[in-house]
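Below, in C-alpha cells: the form predicted alone, a single chain.
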Amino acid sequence: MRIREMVKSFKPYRVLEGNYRIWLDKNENPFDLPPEIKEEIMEELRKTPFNRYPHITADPLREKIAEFLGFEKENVIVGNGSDELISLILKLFEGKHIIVSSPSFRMYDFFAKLEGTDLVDVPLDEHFNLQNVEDYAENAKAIFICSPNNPTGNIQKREKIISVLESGVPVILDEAYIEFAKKSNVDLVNEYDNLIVLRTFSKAFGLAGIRVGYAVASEEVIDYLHRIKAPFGLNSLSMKTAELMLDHYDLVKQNINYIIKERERIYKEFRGYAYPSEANFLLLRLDAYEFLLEKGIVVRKLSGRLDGHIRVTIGKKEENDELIGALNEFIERF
C-alpha cells in the first residue's frame, strides 16, 4: 500500500520566504526582552543543572501562575504552548464531536481532525458573536470559545459564556489575548467545573519563542489532564523564563499599554475598514495582502467567510507608520 493511502491527509504549512522588512502576521509581541532581563535569565540558568530533568509537572511555574491569578497550584497545568493543551483536552473527554464557531482559531479544527473527532461549526453572527452553540451540546466532546476571538478581535459576552457553561459540556475558553482586553472570565472556574481557560505567554508576555501555555480549571480536571500528559514536558529554559517574567509584570503591562494605544491609533485611521478589537491585532476589510507584500510588509491573508480581509498584528510605532502609509496608498489606488 502506498504511504499516501496509509496516512491522514493534512495540508503542509506554508513557509513564507523572502526579504520582508516588517512582519505583522503572527500576532507576536513586537518587543523582545531587554538585555538586563535576559541577563537575569542567564544567571538563573547558570544555577540550573542541565543533566537533570526539569520538575515533572513544572510545579515551580504552576505555583507562580496560581499566585499571579489568585488560584491554587492544583488549578493550573502548563504545556509546550497552549496547542499541546488543546490536544490533551481532546484526548481527555469522550464525545462524538467538538463545537467551534467560525471564523476562529484554526488549531481547534487541526487537533479535532488529528484525533478523528467530528467538527460541528456554529458560525458567529454578523457581529462575530456566539450563536446557539448550546443546541448542539448533546454528545459533544467539548465546546471551544475564543475570546478575544482570533482573527476578529472581539470578546464574547459573559452572559453568553455562562449560558454555554450551563449546558454541562466541557467548555474551553481560549483567552490567549485577554491581557489586551478589559476583563477576563477566568473567575468562572470557581463556579463551573466544566470550564477550562487557556492562556499563553506568547502574546502579552512577549515569549513566543519559548513556547509556554497554561490552563486554569477545577482541581479534578487538572488532575485528569496530568494523568495523560507526558512527564517533563516543559524544559528548564522555558520554565525559568516564564517564572521570571511574572516577576516583571510591570514591564509586560507597559508593553501592553503601548500596543493598545497603537491599536487604537490604527483603528481610528481606518475606522471605515477596521473592526473593533480587544486583542493585539486588527481585522481589516481590505484585500491588501499582495500589495503590502510588495512593500515588504507581511500580514495575514484570510479566506472563506473573511475572503478579502487581512489580519494585522500591532507592531512598533515605526512599523505601524509604514503600514498606515502603505494602506492609505492602497485605498487611494484601488
Ligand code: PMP
The other form holds:
Amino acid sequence: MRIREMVKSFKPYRVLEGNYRIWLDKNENPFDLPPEIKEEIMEELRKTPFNRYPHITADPLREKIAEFLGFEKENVIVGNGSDELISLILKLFEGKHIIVSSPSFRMYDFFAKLEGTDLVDVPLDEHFNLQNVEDYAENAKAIFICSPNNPTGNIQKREKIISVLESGVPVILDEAYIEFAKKSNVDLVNEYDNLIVLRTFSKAFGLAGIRVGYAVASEEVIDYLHRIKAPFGLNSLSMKTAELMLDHYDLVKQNINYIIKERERIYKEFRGYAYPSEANFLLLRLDAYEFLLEKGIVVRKLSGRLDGHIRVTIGKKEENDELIGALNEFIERF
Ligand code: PMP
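Following the display of the form predicted alone, present the structure of the form predicted in complex with the named molecule.
Next comes the full complex, and the chain you just saw is listed first.
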C-alpha cells in the first residue's frame, strides 16, 4: 500500500531543538504567571471534578469574556487556541476561495489547503497596507485581515476594514495581538454581521500553553459555528485558567505596558532597520538569523518577499539587552 498516494500531503513540523538560551521566535509572552496566581489556579482546579465533562460550549468562560468586552455571551465562541477557530470558520462558509494578504499569518493558507479551498493572495502594498481585496469578493468564502499583522506588526486602517466589510463577504479580523495596539475594531461586530473578530489568550494574557482562543461575532454566526463544533472542546483546566486570568487583568495590563516599552526601546535602537509595530514583536531588515542562533538567541527567519528579514519577539529586559548587543555586533561586522 502506498500511503503517500492516499493522503493529503503536507510538510511535517520542523521543531528546532537545542540548548538555546533566549527564545524570541514564537511571539510568546516572556512572563509566566506569578506563583500566587498559579496557586489560585491550582486551588480552583482542586475544586473541579475531573470525572465530569466541562460545560458543552464553555459558557462560564464565554460569559466572562463577554463581560470583559462589553458583549453578550451569545456573541462569543471559545476554541482550543484561535487556530481551531480559523479551521472552524473555513468549514462553516460556502464559497470557492479565501482571500489573504501576504505577508501574513500562514495558518490561513494551511487550513484553506486542508479544506480544499483555493487561495487568492492580494499582497499588502509596500507599507504593508491592504490593497483592493474587495475586488475579489465575489464567490469568496472569507476575507482574512490580520491587524496587527503577523509578521509585519502594523495595523490596518479602520476605514479600510469597513470598506472590506461593505463587500458583504465574511471577514475574519484576526486581532491576536490587539492588546499591544492602540485601538481594536471589535466594536464593528455591533454593526456588521459578516464580521468575525479572532482573539487569543496566548499573547498578552501569557497563556500560550493552555491553548484558549475566542471569536466575537453576531449571535447568528456564533450559533452556526457552535452547530459544527465538537462538543466539550475546551477542557475544564484551560477554561478555569482563562477565567481566572480575566480577573487579573491588572497584571496582564502591567505586562503589556512593559512589553510595549521594551518594543519601543528596541525599535529606536534599530530605527534604520525596524518597521513600526503595534504587536509584541518587531520586523527587522537584518539577515541575522544564523548569527543570532550561534549566540544562543532564537528568532524567526522570514522568506519570500521578506527574505533577509527576521521577526523578533519582545522578551524580558535582560533578553532584549542581549538581543540588542548581538544585533549591534552583527551590524558592525556585516
Ligand atoms: N493569529 C495570529 C496572527 C497569530 O500570530 C497566532 C499565533 N501565532 C494565532 C492567530 C494563533 O494563536 P493561538 O492558536 O495560540 O490562539
